[in-house]
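Taking the form predicted alone, here's one chain by itself in structure tokens.
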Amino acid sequence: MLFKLLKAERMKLRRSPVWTAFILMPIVPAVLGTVNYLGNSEILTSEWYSLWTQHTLFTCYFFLPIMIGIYCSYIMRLEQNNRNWNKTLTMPSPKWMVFTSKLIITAFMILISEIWIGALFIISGRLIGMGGALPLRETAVWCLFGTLGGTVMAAAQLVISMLVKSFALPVGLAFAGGISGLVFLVKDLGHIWPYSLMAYGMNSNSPQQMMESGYVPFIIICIVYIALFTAAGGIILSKKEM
């Protein structure tokens, strides 16, 4: 059944130009980012790492944010307003998984936004002449980490936008969100706080230095995180009028 609701979401996916968002929106903080590197180039002396900040300073607390709200308010509002909820809700499937489906899809296009985000940075860094090894490795593990910790910031704002029937409103929040991110990161908190783990899992701050507390704390607060939301989103949908 989870296939079936996948399949679904994807096909709601593909007739949608928001997905679009995802590939378009990261070249904007590519741009920025280096720019700001290049304009500060005689106190970021670290190169590679320098480069990384830059460019995840603009995506992590603003761009992705924004993009991740603006999908889950789209697909929460595609079901609101064309009266799919009665039929989805009607189907033989627990209502979490109904969550889940919409979740995963979500998730994906984080995934895709990420690889690309890792592409710009690198591509980026060539176009201005940055020598050295390229950080393969370690773009590879921020990209991940950080579509694990996106995938959480999804999941509240889905519950966001079953509560919420507003467009707007969602997507703002999560925009305040991903500026809540940064002050707890800055508070040494973003291990624990649900908008700053994104963030947190890209090294955004401090590319140089691998997480301190380990992979294996991250990865189980984001699970948790998840599945808390996936439950919530689940509740909500077996209770809430639609």
Second form
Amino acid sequence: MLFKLLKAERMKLRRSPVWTAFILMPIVPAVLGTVNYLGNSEILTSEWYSLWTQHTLFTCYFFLPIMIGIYCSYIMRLEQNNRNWNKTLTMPSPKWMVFTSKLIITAFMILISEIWIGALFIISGRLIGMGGALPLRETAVWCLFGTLGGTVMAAAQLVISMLVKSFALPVGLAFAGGISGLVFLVKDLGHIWPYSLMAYGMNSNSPQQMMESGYVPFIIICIVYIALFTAAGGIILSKKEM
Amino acid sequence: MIRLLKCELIKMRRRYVFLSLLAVTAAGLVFSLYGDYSGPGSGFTIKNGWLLFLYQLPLVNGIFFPIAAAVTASRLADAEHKGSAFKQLFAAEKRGRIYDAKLITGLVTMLLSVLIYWVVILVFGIAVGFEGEPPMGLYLRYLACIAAPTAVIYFFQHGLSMLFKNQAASFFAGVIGTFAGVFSMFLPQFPALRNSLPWGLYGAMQFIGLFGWTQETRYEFAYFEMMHTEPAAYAAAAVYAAVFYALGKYMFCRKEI
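Having gone through the form predicted alone, I am curious about the other one (the form predicted together with the partner chain); can you provide its structure?
Let's see the whole complex now, leading with the same chain.
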């Protein structure tokens, strides 16, 4: 059933240009972040790690949360338009699965975006002649954990977009969420706040931070949040007049 | 036009457009004002607070006001897209006038939030006890330097939001532009980049610079000074505003609904 729902979600998004933004957006920090790194290479001395912070710092706090917010708003908007919820919710499938299928589609988009961010990071590092071994393993871990943290944010945003029948307001909330994520990270609480988990997972502020504290607690917290938001989404879909 | 503006105000009722804008402005203020103002390391901030704000805030403005513009333009245009109301409106009024009425409503709301932001910054500086009187001349110039790029970006966002039923398009364009604008402020070696991007105008119009800061001595010998700003930035703002307005209105008037 879940696969059928996923197929339906994919069909709804076919010919929608929304995915192009996830491809275009990471190019901006990759180009300008690399130029900025070259301009400040006497201060940024950690080579690959420094380049990673330049590529991802603003992406994680401000721009990727907004992109996720827009994507979630768009996905929910498809159902809110023309009373499509009536058709979707009369399908013989559990309500939580409807929510989960939307979450998986969003998580896939975040994963594509993260892979692209990682690829641009490696390419630009090589282009500017950065020495040393390629941090392939670290990049893969940062991107995967960024996806996991981003999925938590997406789950929260899907619930918000489902409740608030407006396109712009949930995007504004995603933006505020990204800022709150920054505050929580500054206060060393980045590992418990849903909106800071992506930046924490991507190690955008201090690339060695999570490697020291371990991955397991991070994964557990992300899974718990995703389960909670999915349950909330399922309950809202079952109980609330959509 | 007055009648149309009244209609817009009525449509805004209970849509919390101004409230959403205030929320983004409030988030911007929290982000702008967060800092150490009373600790042992706050001496430099208290002594140079007024100029420090003029140096630091354009970057924050370049993040928050473009997003606020995208949210406001989308909220106003979406009211018509969602209810498929443009067809009815076009039967009652000229398209260009509808475009203008919405633009004026959104622009005034945006500029009001800029003004609120500016007043709060001044009041905060006085409350915290920044040394000396607030340099009102510089702060009035700063107000103009945040209002102008915000207006230019609003023209852009308004055009996109009115043209595209899918509000994701206008949001994505705004976010990618904001991103490029923010990065352009970190690249002072490329002034053309800031001048050529509407979102980079916040940085291009910045007129206070920090000098004497080094990694070793940090703020010990640091000082603020007026910087030369390229006249091209002001010209670019005027050209962009005219182009975005004319192009947006032209396309909207010819759009098939």
